[in-house]
Every structure is written in C-alpha cells, then in structure tokens.
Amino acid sequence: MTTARKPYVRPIDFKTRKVDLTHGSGGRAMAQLIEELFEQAFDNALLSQRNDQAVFEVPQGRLAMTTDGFVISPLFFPGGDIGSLAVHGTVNDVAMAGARPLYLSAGFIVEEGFPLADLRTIVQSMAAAASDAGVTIVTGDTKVVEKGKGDGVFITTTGVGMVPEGVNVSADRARPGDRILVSGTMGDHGVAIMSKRENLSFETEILSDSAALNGMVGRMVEAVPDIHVLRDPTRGGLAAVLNEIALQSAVGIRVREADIPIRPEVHGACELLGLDPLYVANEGKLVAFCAAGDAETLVEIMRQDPLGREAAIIGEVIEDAQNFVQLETQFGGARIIDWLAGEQLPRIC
C-alpha cells in the first residue's frame, strides 16, 4: 500500500518569505498556504473536510447572522490586532441579538509583499479569540492582490448563531421608560488606534478594549430574557448607537455626562485629538437598554464579569417626537449629542 505523495514537500519559511500572487492562484502554493497556515490554525472537522462550504447542524430556534468587514490601520495595535478584533467585533454583532454565537467564515484578502510571519502572527490571534470565545471558523476563502493594490490584509466574517426561546431584542423596541445601561468605559478602541497612528505616548498606556462579549450576554439574557435592546458601539461610538436607537424606537433619550465612564487618559488624549469621547469607536462594550425594574439586575450581573466592571445606568428613555438624544452635562445644563458628521476616525476597525 503506498501514500499519495503530496504536490509540495518543503514546509514553507514562515519567517522570510512573503505573500506572492501565486498564493492566491488557487495552485500548489496556495494549497499549502492553507494547509500549514490556516487549517493548523482554525483546526476543526468541518473546515478539514476542503469543501467549499461547510454543512453544519444547529439547534432547533432562530438564526441570527451578521457580515463584517475589517480595514484597520494599524494592523497591530496595543491590545490586540486585526485577526482578534474580526473574530471578536463579528461574535459581538451576533451576541447584539441575545443569541450565542456558533460558526464564523473567515475571507482574507492579502497584498502581494506581505511578510507571511506577519499573517501568521494575525491567523494565530484569530484562531485564539475565536477558541477564548467558544465559537468555530469553519470555512473561509484567500484571495491576493497586486502589490499597491491592497494594504497588506483586509479580513472579511460572516457570523451565525442560536437566539435562545423568548429573547426577542431590537433596536426598535425601546420604550419610554427604559434604563440605559454601557457594560463599561467609553473610547478606548479608538483612543489606542490613534496614539499607534499618531505616535503619541502616556503616562498609562491605552489598550483596545478588543474583546468577545457574548459570555456576558448569555448571563444578561438567561437572568432578563426580555432585555429591549442590546448594541455594541463601534464606529461613531455611544453617540452614534443613541442617535440610531432613538430614531428606530421614535423615542427620546435622555443621559447624565457625570454617568458615562469615561478613562481620565481617554478624556486626556480626546482633548489633545480634538475628538469627543461620546464619538469614538469601542469593541468590546455594549449599550443595553431595559425597563427600569431589570437595570439593576443587569448592572449587577456585568459587573461580575472582568469585561462589565465599570457597568453603569447613564440614563432613561423618554417621549420626544424629535427623537433627539439630550445629554445633561456636569455643570447642570443640557446640550443635543447629533449625529456624527463626516467620518471623525476612519479605518477604525
């Protein structure tokens, strides 16, 4: 009995080589990018099999499903990277609907030139988030692209999960009367993207808040299935997620500037950008809003995970035919968070 000998026999050289187009061709090099690199990576029986798709089976229930893209520059960055933050922003996306995230697809698009150390120290990080966060990629697609035609690896996701029986939450069932609740402090994703890109240094270092939430929403949701809302507020940060909220609900919002946990370094470093922290991007927070009987029950429970210690009440829905979103600032006056206008911190994520 003999074995079939494999078209390629020398392990490629991780720490020399780079990305070249025929690792896109769909030839010997690009099978054996896949096999050294991504399937030791994301190992799992489904994505073993080579299909073009993988065949899964999941509970009887609701699906839901969400799509991403990831561009971030940098592509490192302190406290985490583009592989954990497309794992992690794609698992919050699906946990945004109280449903417990099971299978990602995971899309590179490289450019010709990239180191292949570099991708793998990104495959790795992805394959990690994903493990911490209990899901499984199990399918994926490479593609390569002409050198300055790309900027060295975009990440595409696709993510599906399992709504558990009687969680129904929308962005359209706030009601007057609502608690709002943030799992945590505001801006520090897009804080940390910033000092990397602008070179700037503190005297406590700004970490991504990068991070896999639906841990903690499985413990919101099975203590208060009849959670309203949820939403994870990336790009155009908390204000942005009120503004949508308000507008989809045709409700008012109503929230307490001295509430809102915010880092003394983020307010520092947004005063030096010129940015509002209420604008800037988070990946590993969440908004939650509740009726006013629940909101200490949830603030409790996120509060007992590493991820919500800082969980706060920072304010109430309310009747406003305008759908606007008032802030009452530390110095008893009021002013109107709007939306954002342009794009304040591009390539956030």
Second form
There are 2 protein chains.
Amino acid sequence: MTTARKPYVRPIDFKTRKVDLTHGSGGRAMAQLIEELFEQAFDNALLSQRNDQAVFEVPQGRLAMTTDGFVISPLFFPGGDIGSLAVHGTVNDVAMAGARPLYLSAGFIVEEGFPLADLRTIVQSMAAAASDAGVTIVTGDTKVVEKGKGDGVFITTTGVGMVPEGVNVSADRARPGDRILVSGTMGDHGVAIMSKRENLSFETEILSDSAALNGMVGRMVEAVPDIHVLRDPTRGGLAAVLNEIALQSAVGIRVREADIPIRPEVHGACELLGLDPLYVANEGKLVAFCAAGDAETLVEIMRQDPLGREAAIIGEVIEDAQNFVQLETQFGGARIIDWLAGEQLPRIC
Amino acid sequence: MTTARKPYVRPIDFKTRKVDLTHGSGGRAMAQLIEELFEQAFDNALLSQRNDQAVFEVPQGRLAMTTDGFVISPLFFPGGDIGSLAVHGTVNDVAMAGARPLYLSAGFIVEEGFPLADLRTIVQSMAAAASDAGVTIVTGDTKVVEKGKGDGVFITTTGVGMVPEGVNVSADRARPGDRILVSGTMGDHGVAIMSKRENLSFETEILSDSAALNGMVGRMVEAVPDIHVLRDPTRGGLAAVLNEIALQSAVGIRVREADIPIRPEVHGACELLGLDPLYVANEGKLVAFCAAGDAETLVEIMRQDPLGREAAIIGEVIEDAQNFVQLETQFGGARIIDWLAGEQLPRIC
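Any chance you could show the form predicted in complex with another copy of the chain after that form predicted on its own?
What follows is the whole complex; the chain from before opens it.
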C-alpha cells in the first residue's frame, strides 16, 4: 500500500483556537481533531482504525454494560475534572456489577467557542484516568452545538466488562441480617464541587474523592464472590443508594451515624452550605452488602487499599415492610433517612 | 419478600408538567421518572432491576461497540424524531461492522423546562424503533441541566452486537478493483431536516430516510461474508465516507454521477438550499465495498429489501497514491470530490 495522503497540512493550534461547528460536521476539521487530539491521547489500535465502531474479542460469559452522562459544573474542580470523572464514574459502574471493566466509549457534546486547550486538557485527563484504571477508550463521537445551546462540554461514557463466574451482585439481593459497608468517608466529592462553585475556601482544601475502584473491587469479589450488593453512592449520596436498595430488595435498613466516616472539614462545610452529608455525592466510594460472616474479611481487604483506608461496617439489613432506612443517631435516637424530595446539588456529576 | 413501598404516591402529570432539576438529582423525582417513563417504554427485565448497569450473557467471539451523540435540531422532523434517529443511528453503526446488534444504552441530557410530554413521545419513539430493530435498551442515564445550558434534549446511545465468524468488515479493507455500492437514494435525511428548519415546503414532502439497516445487513453478510467495507453515510454524506475510506485503505475511488441514486425532489431542494447532495447526511442508507464478483449478488439482496429497493453499483476502487475520490460527471467529465472543508449542515444528527 502507498502512504495515505493527509487531507490537512498544518497541525491544529490548540493554544489559541476554539471549537467551532466544523469540528462536528463530518469533514476535514473533524477528521483532524480526531487524529491530533483523540487518537493521540487515547492511543490504541482499535481507535486508530477509524471505523464507526470498535470490534474486540470477548470470552463466553456475562457482560456488564453501563452508561453515564457527565454535565458537571465547573468542569475543573479540586481533585479532578470532567474527563477523569467520566472515566472513574463509568469504570465504577461496571465494577459495581462485580465485573472487570475492559473497554469504554466516549461521546462528547461540545459548545461552539469552547477553548481547544481546555478540550485537550480534559481528553488527556481521560486518557490518564483510563490508563491508570487499566481500561481502553476504543470508540467515540464528537458533536458541536451552537454557542448558548450547551455548556462547555458534556461527556457520555459507556463501559463494558466481564463478570467473573459465580459473582452475582444486584440491588435486589440485600437480605435481613446482611452487613452494610462503606469504603471510606462520605460527601467529599459534592462538597469539593460546591465549595468551588460558591468560592468557599477552608483551612484544609477539600478534594473530590474521584477515583477508579475496579482494582479494589476485583480483590473483594475474589475473596468473597457472594457479595450481595455493590453500589457507588454518587448523585443523592449514601441516602439515595440505601433507599434504592431497600426498595429493590424489599427490606429495611438500619445504619449507625457514629460509624459512618465523614471528614470533619466536610461536616463543617456541609453545615455552612446547609447540606446533609448523607445526601452528598461521592465519586470514589462504594457501599457493599454481604452476609454477616463476610463483613470483616471485606473491610480488611478494603483497608489494605489506599482507596479503602477508612472502610467501615455502618449497619445492617432488617425486615421492614415499609422499606425504611433508619439512622441511629450519635445520641441514641433514631430518624428516618428518607428519599431526597427536592434537588440538593444540581450538576454534581 | 414483602411488597416494596413506593416512595411516591401520585403518578407524574405528563400532559402539563415540565422537566426540572429534581428529575436529574438522584432522588424521588428521578426514581419516579425512571419507573413511569423509561421502564414502561423500554420494558425489559434488565432495566427493571434498576442496577447502574445491565448484565447479559454473550457467546465467545467478537463484540462490536459503538457510540453516537444526537443533537439534532429540530427534535421532531418529517420521517422521525431524535428518539428513533438515535436508535437507528446506533443500530446501523453496529451493523456496519457486519455485526448483529443486540443491546443499547441511552444517556439523556435534558434542559430544564423541556415538556415531559415531548420527552415521553421521544422515549416511546425510541422504544418502538428498538423493538422494530430487534434490540433491547438495557441501561441508561438521565441528567438535567439548567435552562439555557442545553437545547431541549441530547441523547447519546451506545450499542453492542456480535460479529459473525468469518466476517471482517473494516474501512481499511478497500482494494483496487473493488466495487462500490449504495443501498438507495442519497441526501434524503439532510434535506428533510433543512427543509423543516428553513420552513420550506415542496409539492412532495421530503422525508428523512431514518431506518435500521441491521436486517438487510444480516442477509448481506450471510450471502457474502467477505464484504470488505460497510459504512453509513451520515454527517458529511457520501463524499465524507468515500474520502475516509480512500484514506484509511490508501486507495483511490472513482464513482459515476449517473449511477448515484438521488430523488429529483432532493436534487431540487439542494439547488434551492445551495447544498451538494453528495455531502448531505443519510440515516437509513449504507455504502458497501466488495470484490467485483460479489457486487451483483449484494445488489440483488439489497433490492429485495424495502430499504434497498434502489440499490446500485456506483463505482470502483482504483490505485491512487493521492487517495482522491473522483466523480465522472453525467457529461463525461471528471471532478474531485474533496473533503468537506467548512461546515455544511450543523446539528443534522
């Protein structure tokens, strides 16, 4: 074969130029953006084939598939950006099936006028997050909308992975007697975003916990294949996840306030912002439900991982026809942790 | 198990209410929207488990994965809407690997204030399109952005499917001597959208060709497993696809204007709108490259399908170090069909 003729001569000026409608039009400018930004950053043979889809081998078995749109504002925040967040969020949603994440796709909806420099930073951040998590971004799509019809950039990522044999994690598998575990402190991500948005500064900067949990989950399911439920408490926080699981499994839940790890500075910021940390989003934490006899094993495995140092057993599943989530307060009382009725934190992920 | 308590009492008023930020907040309103809209319309056991991912069996083999964002304006157009378009586009991108599409995910980014009635119409249209195409929408996500930060609704769909053994379709497999086929008339979708956008009316209404091609492709690869290239000429139209394939395969391409099917009314509208139909998007057509000896077989198979009645052999692959796409005009001349330099039709899909 002869060497292919490039349809463009000068490289894109990422420093000063902005995204315009030609970058989404299917022509020369889009092809160049794909080559000089996405292919360079994501760097894999499947993407470089430039087909409208990626084709890869899978073994016989159960595939987990998940999708998530990211519309976070601001795009850059303490501890991450929309790019790393999109990868972490999707890797985690695959991992929450007990699965090993393998491949991701990424769809970008970019607003006309968005700086190409920022788009490059975001794409490179995605590439780094994917590489760290051991997953490959194999296919994607870019659309551009007119100024005022979007908000910088939205990213929708989809992930697939294989579920190991014998693993059967699902939100409807919580059973009375099960122990409820969290992998660490609650509320860090949401408070980091809100602090940035409200221009609050604290003595200790609060960072998002955005991180990929698939390594830790891999070790958890290897040791305890019969984990009943795994869920990452993102939008709506721990409260939303516990209520969803109670509903899906038709059980009640009781958790102890004193055992739920929350950073003092997150507590403080929540008071200032009028937020309840149990409803605040996390992006690098998980909630696990397992048989009572497996709880200590799982906590130990989590604590050996840098992302699970503060793992804790926070409560248990009970029988309750009302599917209530109850919190035993520090002072010995109890209150219902209800479904979030209104909106707490828009565009937190 | 006891019957689960519903966290909401009154059904959503789809007739008069609008989307607000609570529908994307991870709380009660979002759970209710998922139950009363998405689960009802898409209606499958995987979705109803309400996990953050779907888990399904796959055989050992090659999986095709593709993603596409849909930002089309207007959302409703002659011949379809953003919902059916999102399903067709993604089913087609899986099929263009020669694969059998199986499962889709759907991510919605909705603007605050968007009528719930319209959202329901779109979701029901997606459900019908998926059912017709024989695919299942198994997982999804909904985000809501503030008024003025989006444009009604954007949908990002991802599809997966299995590639039959022996099939190896890829944009880098075009070889000198290959025949180039199209499944029907070019330009219908783009012209339908532009006519609606510009409020043009013609004697014969021009409809989008939006349709799922997986049935036809299944019969094509069964008869000719060695199809070299398949591509749906969406954004950038036939011209963009031929240039991309010429570049990826490092070949030249020659097509005959007289053999490219274009509806007279599309020709007329293009003249009025100042468009070249070869650069105009299609959403229910394919381009195929195959060995010369397979061309007649494939054209016959396509013509037996309602979506391929006007299939035609339009040209062939030649050697050309410059990777040019040449058009033999109706008058015996020849011109280069170059890469689209600027933007022709923004937000056409």
